[in-house]
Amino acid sequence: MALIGVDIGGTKISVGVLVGEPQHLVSKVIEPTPQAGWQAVLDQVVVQVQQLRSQYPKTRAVGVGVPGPPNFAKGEVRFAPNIPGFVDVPLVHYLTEQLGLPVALENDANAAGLAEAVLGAAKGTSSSIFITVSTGIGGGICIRDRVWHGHNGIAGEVGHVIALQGAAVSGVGQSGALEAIASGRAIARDVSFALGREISTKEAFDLAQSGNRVAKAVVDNALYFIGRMLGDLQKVFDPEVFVLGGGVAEVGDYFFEAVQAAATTSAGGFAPVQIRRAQMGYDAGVIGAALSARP
């Protein structure tokens, strides 16, 4: 049995095929994400889709990853903040008509928390949370291998929590959201103010690194909060594991070890906060998309 992965970024468009047991991507095929509306979009994923397909004809099922809130209920996408015109979109619908197979809707952060769930660093863990830090902060749930997604299909969204009120606002209006002061971007942000010249999210982490005191003190208190977020979610949810993944985290030893300490810290000893690495990397998404089309 094969199934199809999709996912769409607002830059480009990842599809691949997981096959096999235990299952592993066997092809995949990358283009452009379309900038002029979502029906563009949902037509580039069928061409690349079709193409997979006549090489593994006994596909059952597509699923898709989307960086966005989705509609479970709808099969719909709500809305993606980096795609022009991707409001609303009858996802499901459009690609079950056009491909004549059964498509499941995911959300991207999600689909890639799934991933790591099933066959990556939380495989056979009984619960798990995955964030992953990047340009943004994103999560997802997973209960064994399967996704919670909450009543309103909102489960995960760790980013939006908010950490520090009155702190800077988010791409959504939020003051003080997690990711509006500790993602990747909040970092180059604050490390370029700081400074007084533009700074990548990679140049601020070698400066903490090498020791330039203002670079480390804006690190280290954006890792303190992705810390003190985990151990808050530790008291809450309780999961087996965490697990970081994303281009922030990709620094190694510095990020894990500082986001460790805030962890334990902030779970006062209620329990003890098990930090693993990301295993599933850029295929993460379209692997979780896949999984997530299984009965």
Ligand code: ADP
Contents of the next structure:
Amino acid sequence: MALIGVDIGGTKISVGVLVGEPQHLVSKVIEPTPQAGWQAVLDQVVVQVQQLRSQYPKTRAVGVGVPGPPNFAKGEVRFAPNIPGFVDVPLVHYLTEQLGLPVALENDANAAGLAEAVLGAAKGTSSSIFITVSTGIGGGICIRDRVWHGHNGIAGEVGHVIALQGAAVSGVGQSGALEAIASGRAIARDVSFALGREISTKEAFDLAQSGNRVAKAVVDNALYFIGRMLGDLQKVFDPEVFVLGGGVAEVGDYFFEAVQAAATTSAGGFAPVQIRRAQMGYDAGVIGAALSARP
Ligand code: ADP
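Could you switch over to the form predicted together with this ligand, since the one displayed so far is the form predicted on its own?
And the full complex, kicking off with our chain again.
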């Protein structure tokens, strides 16, 4: 059985085929995301899916990961902040009609978390919370090998939890959301301000690790807030593991040690916070989208 996964991003659409046992990605087509409204985006998805489907005629279903909040009951996407005109998109209906295949809808961070839960760092666990520390901060909750969507479909939006009232304002206009304090973009913003010149996130961590006191104050603050969030989530959800990924987690040991220390303190002895490094890399979104289309 083959499943096709689609990862719709702000700049590119990646489509791949998941086959075999153990399941693995065999073919991928990547094209730029059209910037001319949702229909143009979905028509581009159709082109890429058909291209792969002709190579894998036994494709059973298509799963689509989107960078915004889905309305799961309606099979629609409410909006995707980074794609112009991607608002109130009847995604499942439109693609099912065009493709004649079952279509599943998933949020992109949930999809990446699902890939980790089924095939990656959280494989075999009873529950996991995935967090991607990227340009923003996203997350997904899995119970065994299924995503927990919540009542309204927003479960897992860790980046939008208010971590410090009065701190920076997020893209949805709320003050002190975790991603406004501790995402890659927030770290670059704060180090740039403090040092008075443009600094990338990677540069900020390089400076911190080479002893720059100002850069270290900023990145350590960000990692503290991420770790503290994990300790809080442990008390609420008590997952077996957390899986951390995304571009900022590429920093490696420095990132994971600081986050673990803050998480352990924040958990306050209720339970150990088990943190694992994401394993699925850049294909997590496509693989997880395909997995979301499993029967
Ligand atoms: P996206 O946000 O597009 O999903 P990523 O998960 O790759 O993509 O995250 C991008 C963020 O990660 C950016 O803020 C970038 O500066 C930062 N980043 C990428 N690589 C590194 C690195 N090696 N060290 C620190 N930050 C990094």
